[in-house]
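Here you get one chain, nothing else, as structure tokens; it is the form predicted on its own.
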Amino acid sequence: MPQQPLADIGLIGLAVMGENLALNIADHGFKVAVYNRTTDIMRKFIARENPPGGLVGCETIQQLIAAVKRPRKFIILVKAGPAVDAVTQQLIEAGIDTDDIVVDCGNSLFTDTIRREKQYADECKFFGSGVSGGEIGARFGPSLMPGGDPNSWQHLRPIWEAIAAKVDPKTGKPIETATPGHPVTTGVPCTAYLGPNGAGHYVKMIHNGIEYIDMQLIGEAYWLMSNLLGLKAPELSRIFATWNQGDLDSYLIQITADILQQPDPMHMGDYLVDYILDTAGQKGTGKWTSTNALDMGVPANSITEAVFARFLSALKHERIDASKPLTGPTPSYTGNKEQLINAVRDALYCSKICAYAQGFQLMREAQKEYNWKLDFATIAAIWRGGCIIRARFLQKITDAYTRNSDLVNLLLDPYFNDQIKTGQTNWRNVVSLAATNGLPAPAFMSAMAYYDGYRSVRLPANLLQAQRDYFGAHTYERTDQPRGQFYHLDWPEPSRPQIAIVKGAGGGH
């Protein structure tokens, strides 16, 4: 007799994220059929785990398909890129139907998701969903960013809303009390349908770009206080823990406080952070955000600066060699300690506002480019819990876009405008101190450059346009004429020194 379908959903890929997401789904009472290319990994996982919803182990793709109820739903959690296409082709060749839903929950580039939805349209419903929160989030409640066919979403929605992180409906704060077998079942789920084709993976990409700049800003705050005040890890930990009680309350600030108080296991009395090599890795999603900003002409300079900061950190050997001939000031600060700590806090918050303004400005432009209708209040709301950038601050962004869904830039919202006005003197003082003491603070500096550029009625681009017209006849617009009218001047030849031309000399310009 044919196997009777038992599972509500199938999952392919039992690495850390796959295992934890499968257990999360099962904890909420859904039966999950699981498959891994290496069968032994699947067998060990099934033998080790037995959640209430139950797991169905499958040794072949055919068994997986047979185990899932129609319309079949399959989560793919494999490495982004060719592996996603390979697994999708396996499912198609094994006999899935056109109404079956294949959900890519990996960190795929959104343009790949757009392409896959079209490419596989005659064989299945291809769907993209960003997942943020790491392995703990996957296990107990991630932020989920789904995008694709709206009819497919209706089939996925009960599972996605069940397994997503939850926030308190009154405060917007995450509800974090889940334990294995005892999931959170109350609160507002941190997931919502975001739009067609690649919208979900696009929003996840922006999340990751913001994550890059958030981390860089925190790192610069740590570095400035370390070098200007000579503070050690335990005291820095207490400062970040204090900040976490106020407007800067966030997962990244919380874990920073935890990291800074972690003793080093190899050096008694010392702290681990002081022995970690200062070279940062990356998986490329921040670079995707920067590339997309460049492609669309959106000034996401702080996000891009955070990516470059990681590139610079990777040049460890070059930096060691360069530190010998390249000189700069020795950091020195003789002012009030508490005043500087408060100033760094304000600089961090003001820079954070600018960084998020850039991320949302990028999404605003993308919806025009890709024919989406993104709900920015909803996006901020689903980032309040589960994801890496979850923070109290995101409730303020939700409120801003709820008040005005057509808000052009977060900086123009009354709350954020007021915060910048309140904190910008301290922000400017911190940036000045970083520059005069030779301490790199590219994220603080680029955020301020963005703010000052965005608020400027005039910028030096008038001279730039004159230069472009001079050497390339690229035209310019005039301040005393309507926009859209372009002019070109036949510029006079510059005075040039007389030079001897040697006939027959080698080429080159």
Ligand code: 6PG
Given for the second form:
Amino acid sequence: MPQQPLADIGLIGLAVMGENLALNIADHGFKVAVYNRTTDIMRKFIARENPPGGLVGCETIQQLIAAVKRPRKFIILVKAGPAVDAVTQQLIEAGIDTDDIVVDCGNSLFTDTIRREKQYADECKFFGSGVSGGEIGARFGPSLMPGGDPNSWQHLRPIWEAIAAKVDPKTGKPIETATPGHPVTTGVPCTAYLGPNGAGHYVKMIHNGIEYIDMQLIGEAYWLMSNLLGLKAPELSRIFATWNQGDLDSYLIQITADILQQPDPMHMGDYLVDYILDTAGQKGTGKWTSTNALDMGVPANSITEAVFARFLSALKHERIDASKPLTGPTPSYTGNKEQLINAVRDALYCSKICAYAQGFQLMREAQKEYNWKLDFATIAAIWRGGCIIRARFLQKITDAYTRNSDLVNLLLDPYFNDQIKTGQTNWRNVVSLAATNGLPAPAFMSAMAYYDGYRSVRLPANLLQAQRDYFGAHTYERTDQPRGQFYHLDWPEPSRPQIAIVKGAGGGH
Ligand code: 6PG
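Would you mind generating the form predicted in complex with this ligand now that we have the form predicted on its own?
Whole complex next, starting from this chain.
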């Protein structure tokens, strides 16, 4: 047990993310006191990994508290949910101070973070920080999305900026040269203070919603090319690798190219991807994003489609049964192969623009709803490196919001507008091909419906409002009268037997 507080920060929870984050912090010259509920895990970790003087192993919460310099900073990396409260309570009961900062770095629901900050306000400074990048990111530079008390941020900032991924200040490209003991120390850190209480975890949730749709779009591109062109995994891998040299350059495209060229360890000459069961799992952050969109009334339809696509994939048995009675066309394509590959690439890029537009629209609404002031250029900038959705494209979004911080929708930025102008004929052709060939492409299609809906002066909601007024006296506004004036018609009902009924005159039921 240490005699005097030596550590710059404490970390609780030595699963893979916790271990890697602790090593990352230690690599940057900070001393980290580590604690795990199962002491053996902590002992083994220290024995295996202890960088010279970087880690202080603690067997009890009391030891951990005694080991950290004041104001104490603790990172909690435990499963999101009740475990976060349990650990926070443990720290409080063990005697932390009101000024001590407890940072939840898990994938917590932002409303829990808002609640926890209030609930623990008399006992500590509860702070939320999203962390993205998986285990490699945690080890060598994640994207960090902090939100909470601004004074606490000043204490956390040196560590957060040191351990975050870095991008080249000129190109915005990630600097990915870190190895154990040799961290990246130059470049622009992929972290910034995002706002009070749940703002950091909210932005992380949106990141994950976008991650869902990004992955779904890539899946659809892969599926259309393999079904319409009969391409096998290695050739598809080469196509994704080529795309990764252009506008689609991103971590998810790069790993797709890697995945598609992976041979199957159990069948010589075959590829692993063809043996992986087609049912997608999920931990729930995409669903949270969709729920939030529904709660706030924001049309994030592609993000939600990506969640539904995972649900549909999980109905494997039902799908097998349904494949027999439910008929559709047999995919066939006789056109030019290169043209189709380029068209799918454009469809992917245009849909991706729409998906990000939805994610940023959600954040725009959320800042009103939760009383935050989110800086969209900064959010895009801290996603350029370290996180799962990191991409060259994020520099373009950073530029768009730097040009106009009040941009109403990403689609209205001149760069993105031009990209869609250029790619949309191909995009439409791909969507039609998917439909005529009976190939599901919900993300491509919903992104297009969003684009076409968003640019439409008139939509058929006039008829819908009439229907609502007809059956429920819900009233309507008129195109030739000022907004806010509501009308109701006592609709004649020729199709209904003429019986006497009383109709409501106002807002309906
Ligand atoms: C990240 C990821 C990560 C998430 C996984 C799994 O940013 O590093 O978003 O936080 O846990 O991607 O998410 P699902 O199980 O929901 O696919």
